[in-house]
Every structure is written in structure tokens, then in C-alpha cells.
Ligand SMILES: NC(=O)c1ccc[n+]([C@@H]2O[C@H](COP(=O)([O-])OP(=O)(O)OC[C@H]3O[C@@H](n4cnc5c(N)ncnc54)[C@H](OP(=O)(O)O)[C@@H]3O)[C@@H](O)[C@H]2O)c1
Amino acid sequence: MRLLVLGGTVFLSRAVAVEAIGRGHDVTCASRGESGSVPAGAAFVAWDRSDGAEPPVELARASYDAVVDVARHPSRVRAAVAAFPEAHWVFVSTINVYADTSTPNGNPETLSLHDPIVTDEDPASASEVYGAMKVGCEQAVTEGAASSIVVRPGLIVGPGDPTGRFTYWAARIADGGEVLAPGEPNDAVQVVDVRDLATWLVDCAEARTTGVFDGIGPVQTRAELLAAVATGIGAEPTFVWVNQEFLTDQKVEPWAGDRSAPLWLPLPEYAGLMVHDATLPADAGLRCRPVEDTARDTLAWLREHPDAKVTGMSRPEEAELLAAFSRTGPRP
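Isolated chain model, in the form predicted in complex with the ligand, this chain only:
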């Protein structure tokens, strides 16, 4: 297969290129080359896609069996689809396309979408803008490509993660001691290992799978996930469960960022975001490794890349929160 990966210099799109090269495919990666290097064995073509710029001649003259694209800007996707309309398109979208974040166990058939944004805005300005732009990108693919699959991942985790959210837990739990565990032990959480997702995306490119799928692993409780991280890295921390009322009182941020508890989301408004129906992607071939393996490999990667991003509350902030929690107890 001649595969064009639009990206290839970082995390998921790079993992797709690695997987495809490992299977013996002819892989070209096109991007600016600013986020990193493409994997050994891939051809690299420089293409700055800003403002929907057309591909360089070298790419435009070639033909590809499949294209994997991870872009967030509709103009970039429109230009690329127009350049390679006959390829099978594997478009990586996001579960942020769903306007409904509160209904658990949803899937592409049941959840409402944001209205599309077809102009290029700043996807980092708000998750709704990012999601609505991805809806616009999806439309460009489904309307312009001869055949396509749209995959909407949930939280992607594992080695190379540039966001540092799951990495926080691997790093924090490895340090042991009393670990602030946010929310309730039975809160549902859901992740997908970047390598498993990449494997499935290449499967979909090879098989020319069509349709719209969420790309996510099985639902677990937060207690199961944190215990699996601990087991995977061989740590024996003591989890102190700190309820969301206390976290909110103490101005702990959800999800990511400074003074945040990574992967924690306020309930019930986000009760659906990490609880998507994982049976449909599993039936379509997505196979997920145990979280223990992801945690072990993420920590090993972090040790090799000590400057990699780790988001979340600092250790002094965690200690201060735990001390306050033990003084006052849970908020009702």
C-alpha cells in the first residue's frame, strides 16, 4: 500500500507511520517537520498546510492508496482531499465533535454533534471550537473523498504523549506515598493506547473500512485505572480519594493544566465524555492492550525523555490539598 500520512512527526500520526512501515508499506509523511522527525523508513515531504495551501508538486504528482490525516483546520483538510480524492481517507477526528458530553454509553448514531465550523479558527481557544472545526473537517472528507472512515478518538495515551495527562499518573504513582485520587473510585474513565489506535487505523487503511466510529478502549472505573497504573509500574501507593465538591472548593482544575487533577471531569455535565460505547470499535477490529502495559511503557518513555510534558498539580499543591482534606474531611 502507498500510504500518505499527513503529519508523522509526533504521537499518533507518527505511530501510524511506524506501524505501516513495520508492515512493509510504502509510507510518505507530509508536514512542516517542526514537531519532530518522521520515523526511519518513511519518506518526508515538507508541506506547510496553513490556510489550505496546496501540496507541493512532488506530492501532487504522486498517487496514494490511502491517506491518514489528523488535521484540525477545515481548509487544510479540504485542500488535501481535493488533491487526493481517489485515495481511501482515514480521518482522525475526536469525541469533542459531540455536543452531548453528559450522556454515557453514546456512539456516533446516538450523540448529537456540534454545528460545523468550516472556517479556520484557533482550535485551542475552546474545546467546542476544536470539536466544531473537526465536524467541518469530517464533512470535507466524507463529501470529497471517494471512500473514507472517520475515527473519533477519546483520550489517547501512551509513550510520546505531548499532552502529559496520563503521563501525570504514571509519574505521580511511581513516586509512591499518599496519592490524591480525584472524584470517586467508581467514576468511569476510558482511554486508548496510541499504538493500539495506530494499529487499527492502519488496518482500516488496508481494508478500506468505511463509516464513522469512536476510537476508544473499554470503560473502567477510575480505581481500576489507577490500580492498573500502579501494577504496571510496580508501585504501591496509597490512594486518598478526594471528592469533587472538595476539589471544586479548592479550585482544582479538571482534566489538564496548572493545579489540575488530570483525567478528572466534573459530573454530571461530563458523565458521557469518557464513557463511550466501546463495543462498536472493538467489533470493527480495535484491540486494546492492558493499561498496565501502557503505564509501564509511558513511564519508561518519560524516564528516557525527562523534559516531556507532564501536566497537573505540583507535588506541593497535592500535599497542601491532602493536608486540607484530612483536616476538614470530604465536603458533603
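The form predicted alone is what I want next, because the block you gave corresponds to the form predicted in complex with the ligand; please supply it.
The next block holds one chain only.
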């Protein structure tokens, strides 16, 4: 298979290229080339889609069996689809396309989408803008490509993660001691290892799978996930469960960023973002490794790359919060 990966230097798109090369496919990665190198065995072509440039000659003259794209700007997706309309498109979208964030266990057949934004806005301005732009990207693919699959991942984790959300937990739990665990032990969460998602995307490219799927792993409780992280890295921390009312009162940020509790979102308003129905992607071939393995490999990667991003509250902030929480009364 001749595969064009639009990207190929960072996280998921790079993992896709690595997986495809490992299977013996002819892989070309096209990007600006500013975020790192492409994997060994892949051809690299510089193409900056942000300036509206046409594909370079070496791309325009080539034909590809499949294209994998992770872009979030509709104009860039439209231009790429117009350049390679006969290829099978594997477009990586996001569960942020869904307008309903509160209904758990939804899937593409039950959840409505944001109205599409087809112009290139600032995706950092609001989560709704990011999701609506991805809807616009999806439409460009489904309307312009000869065949396509749209995959909407939830939280992608594992080695190379540029967001540092799951990485926070591998690093923090490895340090041991009392660990602030946000929310309730039985809160539902989902993660998907970047390598498992990449494997499935290449499967879909090979099989020319069509349709729309969420790219998500099995549902776990937050207690199960954190325990799996601890097991995977060989740590024995003490988890102190801190309820969301306290976190909100103490102005702890959800999900990511400074003074945040990564992987925590207020409930019930964000229950739909935390858990989707994993049946459809599993039936379509997505296989997920144990979280223990992901945690072990993530920590090993972080130790090899100590400057990698790790989002979340600092250790002094965590200690301050735990001390304040202990003063609120006896722990359950």
C-alpha cells in the first residue's frame, strides 16, 4: 500500500507512520517538518498547508492508496482532499464534535454534532469552535473523497503524548506517597493508547473501512485506571479521593493546565465526554492493551525525555490541597 500521512512527526500521525512502515508499506509523510523528523523508512515531503500552497510537485505527481490526516483546519483538509480525491481517506477527528457533553455512553449513531464551521478559526478560543471546525473537516472528507472513514478519538495516551495529561499520572504515581485522586472512585473514564489507535487506523486504511466511529478504549472507573497505572509502574501510593465540590471551591482546573487535576471533568455536565459506547470500535477491530502497559511505557519515555510536557498541579499545590482537604473532616 502507498500511504500518505499528513503529518508523521508527532504522536498519533507519527505512530501511524511507524506502524505502516513496520508492515512493509510505502509511506510518505508530508508536513512543514518543524515538529521533528519522520520515522526511519518514511519519505518526507515538505508541505505547509497553512499558507494555502498547492501540493509540491513530488506529491502532486504521485498517487496513493490511502491518506491519513489529523488536521483541524477545514481549508487544509479541503485542499488535501481535492489533491487526492481517489485515495481512501482515514480522517482523525475528535469526540469534541458532539454538541451533547452530558449524556454518557453515546456513539455516532445517537449523538448530535455541532453545526459545522468551515472557516479557519482559532481552535484555542473555545472547545465548541474546535469541535465545530472538526465537523467542517469531516464534511470535506466525506463529501470530497471517493471513500473514507472518520474516527473520533477520546483521550489518546501513551509515549510521545504532547499534552502531558496521562503523563502526569505516570509521573505523579511513580513518586508515591499520598496522591490526590480527583472526583469519585467510581467515576467512569476512557483512554486509548496511541499505538493501539495507530494500529487500527492502518488496519482501516488497508481494508478501506468506511463509516464513522469513535476511537475509544473500554470503560474503567477512575479507581481502576489509577490502580492500573500504579501496578504498571510498580508503585504503591495512597490515593486520597477529593470530591469535585472541594476541587471547584479550591479553583482546581479540570482536565489540563496549571493547577489542574488531569483527566478530571466536572459531572454530570461532562459525563458524555468521559465515557462513550466502546462497542462499535471494538466490533470494527480496535484492540486495546492494558493500561498497565501504557503506564509503564509512558514513564519510561518520560525518563528518556525529561523535558517532555507534564501538565497538572505542582507537588506543592497538591500538598496544600491535601492539607486543606484533611481539615474539612474525616476521610471516608
